[in-house]
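Coming up is one lone chain in structure tokens, specifically the form predicted on its own.
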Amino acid sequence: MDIRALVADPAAPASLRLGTVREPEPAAHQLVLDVRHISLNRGEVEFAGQLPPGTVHGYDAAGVVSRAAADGSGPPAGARVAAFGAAAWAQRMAVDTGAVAEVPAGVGLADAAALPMAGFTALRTLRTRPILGRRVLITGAAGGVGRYAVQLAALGGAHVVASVGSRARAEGLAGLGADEVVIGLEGIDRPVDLVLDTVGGAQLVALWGLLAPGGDIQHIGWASGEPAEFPPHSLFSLGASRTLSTFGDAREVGPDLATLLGFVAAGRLSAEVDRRDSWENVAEAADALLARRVAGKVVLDVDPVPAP
């Protein structure tokens, strides 16, 4: 059976259209999920034009269980959950069972599907270190990542540093629980514990001296698109080392979105879903947020499979 999903096409706009697919055809551990809803991201926006034309895109999804894994795990058919895995941005995709959590009642759908990358992100990066009582310093604090850390680093007991680019992108986030909002890295007059950088390029090299001894610094993502150049024997300092730590494990994610979404559930964590649309308009809403018009999340929603 075809169905419709967000390829890539490096000629079209923002470099995906809609176009038509084969049906996944699931392992024995993955599920078939009917898509309600998806979000994106801005890396997978950004590097959608350097897949393969054709490819099925996308990685945060939600949706109803229309088939359950063969293998007996996971959630039976008709669970409504968030799910994080390849070719996401399709009417239906298949997804390990170990990626997914069912969402919990009188949380929206839509919601859930903002959830799944930048949550997860957020919440494996704060867990690094101990925070409670220590100064979190969150770059690109404005964007989806951002958002959800500056809520969560609060939950931790965290004193809260947001950076942002511009004062307009501050809006909001001293109600979410940022201690410090700043422009760039200006006003920081004390040495942090633990940095969320999603920025890079010379930022990422001042955030260095900023580093308080045994501190660390988790870089996330490049925003800047500008390289970072440290000068020479700026890496050395006395007393507990400090640390530059790349992120990237989305292994085994169900557990994280589970959490994410009790919070949410609970009303401690925000969705922040900033834009809704329908995925038809997918080139306007990858656009607005590239060019950094989206405050948190954006969240596309799905023509369901026609009825047979």
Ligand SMILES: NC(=O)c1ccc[n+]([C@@H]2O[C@H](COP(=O)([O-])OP(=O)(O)OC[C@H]3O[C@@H](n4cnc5c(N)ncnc54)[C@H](OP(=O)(O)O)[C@@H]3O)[C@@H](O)[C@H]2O)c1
Contents of the next structure:
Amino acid sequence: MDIRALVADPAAPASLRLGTVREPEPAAHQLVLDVRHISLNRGEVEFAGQLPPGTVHGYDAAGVVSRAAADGSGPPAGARVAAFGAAAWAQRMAVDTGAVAEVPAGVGLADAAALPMAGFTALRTLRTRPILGRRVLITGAAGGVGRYAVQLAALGGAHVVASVGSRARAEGLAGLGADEVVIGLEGIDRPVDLVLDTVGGAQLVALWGLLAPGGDIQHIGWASGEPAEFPPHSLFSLGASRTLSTFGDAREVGPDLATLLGFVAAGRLSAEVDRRDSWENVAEAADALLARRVAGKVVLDVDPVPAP
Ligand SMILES: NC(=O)c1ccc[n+]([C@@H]2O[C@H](COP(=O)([O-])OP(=O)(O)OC[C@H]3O[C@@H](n4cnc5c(N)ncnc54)[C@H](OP(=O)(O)O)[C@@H]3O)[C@@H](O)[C@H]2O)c1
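Next block: the form predicted in complex with this ligand, after the form predicted on its own:
Shown next: the complete complex, the earlier chain at its head.
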């Protein structure tokens, strides 16, 4: 059977168009999800034009299981789940059962679709060290990863410093748990123990100078697209080593997704869906995300597969 999907097309606006593809064939450890909502992430939108034309794009989805995994793992048919996996932006996706989590009653599927990539990235980078009572700096704090990181760092007992690009982008962050909201790195008067950096560029160089001995920068993304030039000898450090760590661990995210959904169900985490639209309007939504007009997440509604 054919289904509709958002596929890469370098000639289309935002390099994405709704096309028709064959329904996915699940492996034994995969379930089939009837997708109801998807979410966009900056990295996917930025790199859509580099995919082979016709590739089904996207990683974040939520919907209803239409076929359980053949090996007996994972949720049964009819379960509401959030999912993380390739080729998510389609009416149906085949996804590893280790990369899904059931959505608790009371949590909407649109909110669930917002969580996967940005949520587990924030959770996993914050979990790299104890943060209770420590100073945690989050750059790009107004964005998708950033708004989850601010909330989760506050939940973990950190003193949260949220960095944004402009005064307008500071809106709402104190309410999410930021103790300080700064424009760029202006006004940070004491060293920080952990940085979650999604911006890169010259700001990454400056971040190094703000790091306490023993502190770590979790390098998540490079939204600025600008080069970072470290002056000679600037990485020398007296005392406990300071570190710059890469992050890109998307293995077995199911349990972390369940944790995030549990926080949402308990009212401890907001999904921060700032823009909700039909997937027909993916180009406008992608433009808004790239232009820094989205405070948090973009979620798009997917037309369901017609009933047989
Ligand atoms: N390593 C991984 O596994 C992983 C996972 C998820 C995301 N990422 C990466 O992390 C970054 C953030 O992702 P996201 O989904 O949170 O993106 P997002 O929602 O678009 O947020 C990005 C933030 O970066 C800030 N920014 C600063 N300078 C910018 C510039 N020149 N152009 C655009 N934005 C700029 C913006 O803050 P202001 O508007 O306040 O200036 C914006 O809020 C992306 O680079 C993404 O690819 C990596």
